[in-house]
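This document starts with one chain, in the form predicted alone, laid out as structure tokens.
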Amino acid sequence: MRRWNGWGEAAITYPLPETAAQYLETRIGAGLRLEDASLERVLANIPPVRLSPHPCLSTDPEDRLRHARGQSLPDWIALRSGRVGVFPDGVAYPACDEDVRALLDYARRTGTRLIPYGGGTSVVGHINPLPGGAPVLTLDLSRLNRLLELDETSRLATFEAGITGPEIEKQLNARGYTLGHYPQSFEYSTLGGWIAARSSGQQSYYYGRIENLFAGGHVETPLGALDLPPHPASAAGPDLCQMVLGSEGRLGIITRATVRVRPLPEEESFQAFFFHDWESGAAAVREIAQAGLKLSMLRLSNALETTTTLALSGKGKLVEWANRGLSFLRYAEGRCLLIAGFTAEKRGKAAREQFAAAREVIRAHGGLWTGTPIGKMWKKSRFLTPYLRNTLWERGYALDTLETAVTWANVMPTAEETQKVIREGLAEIGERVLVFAHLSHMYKDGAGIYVTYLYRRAAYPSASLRASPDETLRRWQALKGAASRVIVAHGGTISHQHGVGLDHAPYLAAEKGKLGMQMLESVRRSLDPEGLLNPGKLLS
């Protein structure tokens, strides 16, 4: 069973080492574990049903409590807190486009706002309904999960829009094939969610991001159907594939996708290298991407991420012996960590030249080669690493993720100063916040920011220890806040990654402009001028 206020299966756990604890004990002082609501408080405080009644819908309160919020950490407090505020007044499972249709028409016959939901995985509040105004209807796409056509001679499979990355790639893999598009949410995300969010995976830097991936597909609109043929290539004006990308269900409800699939990669491994410092890193990893050098993957931690990294891993005995080797060849306490996915469609010369061409560089800028054990560890957890979430909020920590993009001149300067003032962002009541970061993703041009921070969740004072929900929120908005306006000024974009939904929509003005904004509006207004579709989401 999936958990209705945190991340993943019930079941699965992913345990907090005791040097793990004091280490975060030592960076930021002792969590309080503070007691949460239960399922059964929250279901008692639903309120009541404001849709007419229609014989698709789901009104069940579970249904309607678990359709509620998304993963970001105003809905993890919301949900823990059991003050959840909105809730979607049912909830719809269709399983074709015709079903769609008829609930788009049911929408707007009685005015009800719909909310298209694919894996719940949303960050950033795509999912999540407005208070005030008409019934909210959320449409569940889980039922639309089907492969619907390889075509092998052209390399293109369409897919229905509620299918999993994990179901995708069983239907592939068995084939032959693969998409390889691997965000960390890969477990539950979806295809059509991935579309609407413009989703980069973590082997993106070889398979490409969904953009590059998504040829064309189905779409259902308040004004009807718009269909979007898989040209290879056309000058036949602007690509409509690109309006639908990122577009977070404003425009229309996503029922199935072309994609660009490629053959299974006969040879693929993850190397990890360190570096003295983070800069060195950088210049390598720039100059690979500059290169055109075929990797999958570039993941370069800096310092505190890879001491961070390693402390929480729980492998203690072998980080002793790693930070003694390390020590003694002088990557002291700068040392950073790259792990770099090498992926070949074809074993060969070609492929080994490739990886040989990539540590050449990454040897001249001083980076040590330990093979591939520690990337073996990082693809084995990479999808059960947000399972330690639901762990630290236990122990008494709250943790999120925000991330940017930027030119190669602004990497280390945006990067430094939104870690800055995340680090100092609580200074003034006296708590610490432990923050490091990654470059995920590498282009030409420039590199993908991923910044990870952890506070202490905030208590009443009293003996009761009861959780303050409040002060924990206003912790958060604090520490965004302050990244985000560093991010804008330092002309990077609000969303690398993962799309705009509520949290970045105040910020998305100053990267599109005032034009630019109304030119959305515009074709929003078009396809739903009854405003039926997903309110406040990327426009107001």
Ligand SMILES: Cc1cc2nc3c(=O)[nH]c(=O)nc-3n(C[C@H](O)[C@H](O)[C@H](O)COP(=O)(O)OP(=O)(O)OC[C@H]3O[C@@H](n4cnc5c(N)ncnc54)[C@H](O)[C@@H]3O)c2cc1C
The other form holds:
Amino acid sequence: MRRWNGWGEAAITYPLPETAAQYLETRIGAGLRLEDASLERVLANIPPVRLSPHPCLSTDPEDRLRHARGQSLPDWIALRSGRVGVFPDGVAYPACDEDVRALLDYARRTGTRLIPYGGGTSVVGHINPLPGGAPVLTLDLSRLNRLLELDETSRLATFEAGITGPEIEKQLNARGYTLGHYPQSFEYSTLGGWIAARSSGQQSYYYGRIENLFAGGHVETPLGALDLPPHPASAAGPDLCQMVLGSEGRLGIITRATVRVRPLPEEESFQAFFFHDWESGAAAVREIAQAGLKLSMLRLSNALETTTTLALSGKGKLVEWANRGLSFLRYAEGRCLLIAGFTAEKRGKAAREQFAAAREVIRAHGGLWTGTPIGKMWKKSRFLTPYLRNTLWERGYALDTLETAVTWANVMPTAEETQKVIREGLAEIGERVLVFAHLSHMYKDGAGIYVTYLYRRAAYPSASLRASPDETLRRWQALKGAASRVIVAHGGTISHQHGVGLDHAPYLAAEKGKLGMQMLESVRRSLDPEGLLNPGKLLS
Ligand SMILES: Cc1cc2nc3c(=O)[nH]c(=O)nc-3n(C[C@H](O)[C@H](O)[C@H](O)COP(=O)(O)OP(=O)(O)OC[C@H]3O[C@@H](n4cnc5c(N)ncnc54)[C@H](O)[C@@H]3O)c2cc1C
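Structure of the form predicted together with the named molecule, please, following the form predicted alone?
In what comes next, the whole complex appears, and the chain from above leads the way.
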């Protein structure tokens, strides 16, 4: 069963090796093992239901709790402390367009607010109900989970939008195809959620971001149905698919989506390289991206991320041995790990040439090829790493990530300054923050920067070791606020892949401008004049 107050299946744990715990203790101090609220305690405090009766609604308290929050750090703090605040009044599980239309009609008649819910993996507060007088109904789309059509001639597949990553791949792989969209939340996130939050998969360098994969679909809005036929390309005015992408549940409920699929690759590997420093690694990946070499992933860690990843891997002896070898080869303290994905539809000379050309660029920038062992380890744990967050929390550490994309000229200053303000963000209260980064997605004109940071959870200043969620949250607000301001000041987007939701909404106007915000607001009003859908997210 899925955890109600953390990541993933309750039966899966990600133990923290003692050496890794010592590493964290040295960096930021010993974490405090603080008690969390129990499920029973949270359920005992759930407020009464405000919805008018309807045969399709569940008002079961646990159902309401499990749909109350996503996966952001503020969500974790609320769930783990039992201070959830606002709950949806009920959850509905529509199974077809007619069900969705009936629920929209119910919402209109009763003034109920609707929150579309895919996998609930949002990390920016997308699916959280907000305080207010109106009842809130969450629409869990998990029953919309079928493959409806695979057009092999056009390489287009149409799915219902509540389908999760593993189900998509299972159904396509059985027919020899793949979508190739692998966000780290793959296990639970859904096609509709990817579209609504403009998601980017780890191998989007090859397969494309969701906006490249999304060809068309069907959206139920409060004012009627919107059909988006798939066109290979079109000059017929602005693209309505682009309006739906990133709409975060404000314009309508995506019930079906047609996506561009590919045959399963004949060849795929993840190779690891080390650079002497981050700058030379960044120069190499920029050159590869600008030359258009066909890799599937380029993930370049900075020095501290490289050290931390290896320290937390639990492969103590192997890491020690590798570190010794790298130092001997003069890849010293500042060494940086690049994991490069090589994916090819057809095995053969053309694929080998791409690989060889990329290796040549890397070599020219001082990169050292170490083959596939690290890449294999990365692939094996690519969807398991989020489980580490549960263990870290229980050990007394809060972990969060943030991300942006900037043009190449701005990559280094943005990455450095963002980390600096986070690193120093709690200095005034005498707390240290461990912060590191990687370049996650490469483009010809810029790159995505992904920053991870850890700090100690707070306790009340007494001997009782009682968790202080307010102080843990205040620390997060200080760090997130400082980093977001740096991103905006450097002309970065407030989100490359996580979306806007609640947490990024204050920074959106800086990016879109006043007129841009008016345009978005008027599109929203034109489809949802009564403001029924997911109020407060993306737009106020
Ligand atoms: C551990 C972890 C790793 C992550 N890694 C990545 C990553 O690598 N790349 C990435 O892009 N993101 C990542 N995310 C963020 C998150 O997974 C994405 O934003 C994802 O797209 C959300 O999908 P979901 O189905 O869970 O949507 P939800 O969280 O349920 O909803 C997100 C938003 O979409 C709306 N929505 C959902 N379904 C529909 C629908 N059918 N119609 C209309 N609106 C809808 C909701 O109302 C909400 O506003 C990660 C999150 C976690 C917790």
